[in-house]
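One chain comes next, on its own, written out as structure tokens in the form predicted alone.
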Amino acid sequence: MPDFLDFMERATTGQILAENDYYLKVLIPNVTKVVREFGIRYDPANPVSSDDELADRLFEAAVEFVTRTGIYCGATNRVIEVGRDELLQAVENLPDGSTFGEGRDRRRFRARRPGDERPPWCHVGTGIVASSEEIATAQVEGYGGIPQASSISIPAFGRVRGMHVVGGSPLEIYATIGSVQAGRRALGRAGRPGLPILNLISSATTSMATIAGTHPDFGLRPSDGWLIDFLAEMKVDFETLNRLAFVHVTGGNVGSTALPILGGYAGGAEGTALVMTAYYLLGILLFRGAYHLTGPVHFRHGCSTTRDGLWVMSVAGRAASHNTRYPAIGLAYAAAGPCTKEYFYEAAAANLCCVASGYAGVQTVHPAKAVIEDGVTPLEALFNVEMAYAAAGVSSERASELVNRFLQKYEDIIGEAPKGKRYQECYDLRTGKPSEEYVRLHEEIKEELTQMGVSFRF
């Protein structure tokens, strides 16, 4: 099997072509292709799906896909090639999970199955840009005080010392190693200081920031994750490919991330789900991950919640789950903001996609697209595990029933959803404790979701 060398002299000895003639002669033709001849069908009626002949056709035809379009390597302007037997015996040899964390919070990260009964792996926060060190602090404590949580994802620095931050500049680098310092501290005062961190560095944006923030005496440990991007759509470039390398080599845990849009290169909803599942593969192959992050993100709207994105992200889920042992965390955006009715019910409806589909993992619904500065709160992170708990075991089906009825919620004003209020609008900076009026609506969307059938554990 190709090492990642091997897949280095592909990058600079393979075919040369103009990145748009990738695009337009390559990639589009191919979906369009594969898609038809495996018979790839959006069934808007059923956003979970529960085909299981869909999803292992799903998954041959990724395979085809992959083999023949490659991936694109921007930094040389060539495609990189891979071999089905390559990407088989890939699949063949994974190690069954990953362990991160560290003391009590040490675990194993393992594959689940769509009807799973045992709870997945429940990856809490999000890397939101945060104003200052006082509420990036206060979000990561209140994460770790979810019992359930697993890991979590440590907000990015949007300012140092209140300059903004620039990408590849110094400041990117305090930004980097400051926001990792800042997680550290909160969870040691949330009692949970070996909880891993899985989302690399949010604040890094360049491979330079990416080591920087690695240094052992303040950076990631060996026991957390890093998070490395595919670029929209089937490519990559040197700065993912410096990560990569730097990361393999000081052994750490590879996350591979793919976040297709729905409506880009890929097409709709058949041709995401393909180009979604390819992903899986190259994140086992190409980067040789631990875990792989992955969700569409509708072109239009900017979110996953959408009635076709919730089927790519089920139908796809389906398929790499039944034919891997990649354990993949489910990763949806949501329209409306915190405090709102919406939000709940786009968070319900993605979770339980999820979870239902056979995902390891899920992580905290993401907030108003994920662009509002200070916009999300430990309060969507617990409702996000309450959910997530309520729908192990759940099947398919009654997922998609479920799911449906929660559409009727939101789907007709998801191009105006209300955007929310920020943390410091939501909590108490002083205590760290959410607002009346916070937590009056969220035990009252629970009562709702419980009479329309969500047995919740907690």
Contents of the next structure:
Amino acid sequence: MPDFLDFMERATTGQILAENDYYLKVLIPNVTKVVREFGIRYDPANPVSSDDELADRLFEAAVEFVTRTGIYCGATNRVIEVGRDELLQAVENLPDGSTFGEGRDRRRFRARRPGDERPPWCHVGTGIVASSEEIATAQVEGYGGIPQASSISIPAFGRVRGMHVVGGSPLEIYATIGSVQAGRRALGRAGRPGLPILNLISSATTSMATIAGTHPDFGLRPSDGWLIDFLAEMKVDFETLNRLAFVHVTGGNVGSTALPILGGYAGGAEGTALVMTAYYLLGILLFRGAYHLTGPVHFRHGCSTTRDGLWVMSVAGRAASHNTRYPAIGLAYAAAGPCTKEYFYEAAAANLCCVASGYAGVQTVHPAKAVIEDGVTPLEALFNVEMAYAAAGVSSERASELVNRFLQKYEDIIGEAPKGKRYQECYDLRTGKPSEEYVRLHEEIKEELTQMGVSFRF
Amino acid sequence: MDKTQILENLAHAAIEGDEDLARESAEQALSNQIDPLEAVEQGLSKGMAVVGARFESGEAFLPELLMAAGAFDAAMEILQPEIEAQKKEITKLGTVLIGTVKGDVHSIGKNVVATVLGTSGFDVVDIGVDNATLDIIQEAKKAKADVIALSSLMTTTMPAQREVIEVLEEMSLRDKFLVMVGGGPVNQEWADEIGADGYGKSAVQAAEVARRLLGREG
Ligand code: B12
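Next up, can you give the form predicted together with the partner chain of this protein, since the form predicted alone came first?
Let's see the whole complex now, leading with the same chain.
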């Protein structure tokens, strides 16, 4: 099986092609053809698919698509070719899960199947920006306080000594190292020093900062996870490959990450499901990932919780869960923000969709597309865990029924979803507790969802 | 083949994103002595308008838009020299220089905006991602741009939008360019705060704002 350096060689010797030509002459036509040849069809009536044959066809289609399309290296303007046999062999050779964390919080992360009774791995928190170290610490401490949290995602620092952090600048090095240190300290205070940090380092927009944040005295540990992204769509560059080279050589868990754009280069729901499944294969073979993190992002609404987004999430997850042992975390972006009813409905839909479709894990659904500074709180993380546990063992058919009902609550207003509140507007900074209003809203929603047929375990 | 049929084929070529049909119909237009400007305005552009409307309503996606733009360009390669030879000019709305700011490699939103601007009648110069402030300004001067459109997808790169405006001021060039900003975390408040001339939430809005800024409404 080819290793990382073999792929580097292909990245410097493959067919040379302008980026736009790769999209127009290779990627787009291949998506259209493969979707047609394999009969992949979007089913809006069932936002959570239970079609196993479709899932298996989608997997086959993804193998064919990757073989025909390769992956584009933006740094060399060449296509990295990928062979069918090596893909299948890499899938065959996958280990049975990966291990993360230290001490009491050291755990094995394994694949799940659709409808699996076992609760999923709960990856809590969002890689969003915090305005200050104080708020970042309060957020992480809150996450650590959730007993079911299996791993966490720490916030990025938006400022250093009052100065706006600019990517690629020395401030980014300070922000990156500072955010990991603060995250660890907060986890210690929450009594969970061993909880693995699985989002690489949110503050690091460059490979240089990633590497800085990994310094053994200050940063991540090999039992954490390094998220490394594909560039949407079907593209890598040297920033990606530099991070990969570093983690491959020094040791650590690579989290292959793909957030395909629904309505982007892959087109509609069918094409997006195809590329989303293709990324699993490339994550296994090219990235040699320990885990995968994925979810579609709607190009117009910036979220994953649209009807077609959920369908894409469900079929791609089902295809991979049925055909590989690669543990994947489903990540959804919500349109609405903290302390709004709509956020809760969106998060409920996404959790049901992922857990029933066989995702090994779920991440806290990112509020308001994760673009608002301080726009995330631990109560969303708690609700996501409650919902993820409630979804374990629920069949896809049942999940689809429920998701259809949740969709009715927010589908029509998704373009004007409320932005919600920032941490300091619905949490007490002094005590780290949610406001009365927020606590009440959370209780009311759980009550309402229970009446709709969700069985919360806690 | 009659004129109506050829014009229809040109429109159809854009709608279907069919480069071959676009080229073939452009050749036919010229050999049938159809005014090349009319071929563009009554043929190709009509097709582009259909694709644009479908894109706006969510029926069509980026591939359809890109393929349509590809067919448009293919036909223009044939029609443009003839238009110039006849000393005619396509009414262009203005030149927009677009790029993602320093430190930011998010390209998709910027590409969508560039494509929509291009198909709405602007001359678009796309300088890609991760552009240093001074480079953006030099490129804008070189392109004789009317509008500088800056995309930023991260709160950590939004300050670079402000920097472009500040440096334009320092270089006494602020009044030479209109500056438009956009991208996920950007909003109207930010645009006002940094003194940008316009903000657009989506690609379609970007085209509307650019039109408004250049006083080309309606
Ligand atoms: C896809 C994606 C990526 C892809 C980008 C691929 C590509 N070729 O572009 C990849 C994987 C490479 C990526 C990388 C990273 N990303 Co990213 N990414 C996204 C994601 C999921 C979607 C962005 C997108 O393409 N949306 C779809 C397009 C169509 O929408 P859009 O860009 O907003 O554009 C529309 C409008 O905004 C507008 N518009 C856009 N530009 C302009 C310009 C003008 C002038 C106007 C008028 C309008 C306009 O029109 C467009 C069309 O309607 C967002 C999450 C989100 N919800 O936005 C995160 C997000 C932007 N990424 C984020 C981060 C942190 C990163 C990384 C740093 C991660 C890491 N540590 O490696 C790196 C950054 C590397 C770098 N130096 O830039 C964060 C940013 C947080 C912050 N600080 O603000 C986000 C918000 C995710 C999050 N919080 O979890 N990312």
